[in-house]
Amino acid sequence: MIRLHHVAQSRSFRTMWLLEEMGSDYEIRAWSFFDGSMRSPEFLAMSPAGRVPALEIDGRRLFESGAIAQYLCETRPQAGLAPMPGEAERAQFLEWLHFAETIGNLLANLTQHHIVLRDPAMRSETVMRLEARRLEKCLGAIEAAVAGREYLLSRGFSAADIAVAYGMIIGQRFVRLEKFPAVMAYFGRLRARDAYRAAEAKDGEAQIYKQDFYPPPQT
């Protein structure tokens, strides 16, 4: 049995979506971002930073969503969701897969300052503006990559698209996607996939983001 440790609206959504694309049987154990349970010895034994996803699979425990995606693709190549070592576009696949973590860190910083730090005196307006601009630059790179093609790789849809899509799923709460028409069209194609919709239905009640948009402070 595959068990996914998950928080709604978090990076573990990417693992859930990937499992759905693969047609895998799995169960979900839901955790809370706010109740301290992810700092418990039980959870830290699976994910030492106290973050999701954590995945129990093939008799082992894995953490870090990029590593989980790569492991799933390489141990289940029949799903066809990644070029294997030596195949064309392997380097580009890995580049986008790990670029998604750069985007994820920007989103984490924005979430920290807009939502987690509830005392306004603890927030940095400079960080909030700076990270939003950095996120725009990342979305601009995706805009250039998908202009004139359906997915990040010319071979078609891959786990790299799943990884990068989180930058749009959450990023649209901090940056207006209307600035990026190719990204919006790409995001629409991703959201139309059956596996995306299945994962979205299982994601759970919103815990983290209660607003549609969190504008950066005005200078």
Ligand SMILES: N[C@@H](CCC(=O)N[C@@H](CS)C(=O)NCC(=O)O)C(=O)O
Given for the second form:
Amino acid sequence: MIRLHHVAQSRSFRTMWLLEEMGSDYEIRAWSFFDGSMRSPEFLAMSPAGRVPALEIDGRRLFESGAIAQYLCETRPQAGLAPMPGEAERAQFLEWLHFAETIGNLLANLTQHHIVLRDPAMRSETVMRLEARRLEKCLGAIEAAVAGREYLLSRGFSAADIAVAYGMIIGQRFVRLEKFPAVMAYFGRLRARDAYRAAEAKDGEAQIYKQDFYPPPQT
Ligand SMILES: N[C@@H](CCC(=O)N[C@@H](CS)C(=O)NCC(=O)O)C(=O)O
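Okay, that one was the form predicted alone. Can I see the form predicted together with the named molecule too?
Now the full complex is given, and it begins with the chain already shown.
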């Protein structure tokens, strides 16, 4: 039995999409950020910082989306979604898989300051502008990597694409992707995948992002 602990529009989408790519049978346990349930002993036993994703699999409990992706790819190598240790492009695979969390942290800060902090006195316009610029830097790195190639690795689609794509899925709410034509084309290819569409259909009702775009404050 595989059970994914999930919140709509969150990083657990990465795990859901990867499970779909693998053709895995899994169930979804949906949680909410807003009802305190992710601070319950039951949830904290799965994810000690109270974060999603968490995954119950092979008799274990795993948290951290990057670790989950690595575990899934290494225990299910037949899916062909990662170069294994010793294979070509393994180092690049790890770089992108973990770079995805450089982006993830920027998205978390932008989300805090644009959406989660309700009292305007707690929000920082400086953080909003700075983190949007830092997100653009990251998108620029992806732009350079996918210009002239279909996916991040020359061997083809991998779990690293899934991890990094979260930077576009949520990033497009804070930064105009039109500035990055190769990223736009790459994101289009990713969204056209059957597994992406299957995961999107299961993601659940929007909890966090209700606007398509949250503009950075003007200076
Ligand atoms: N590095 C972790 C980050 C997990 C994370 O922060 N998830 C967010 C949702 S995208 C969360 O659960 N936040 C709840 C909270 O901060 O209390 C991962 O990649 O799994």
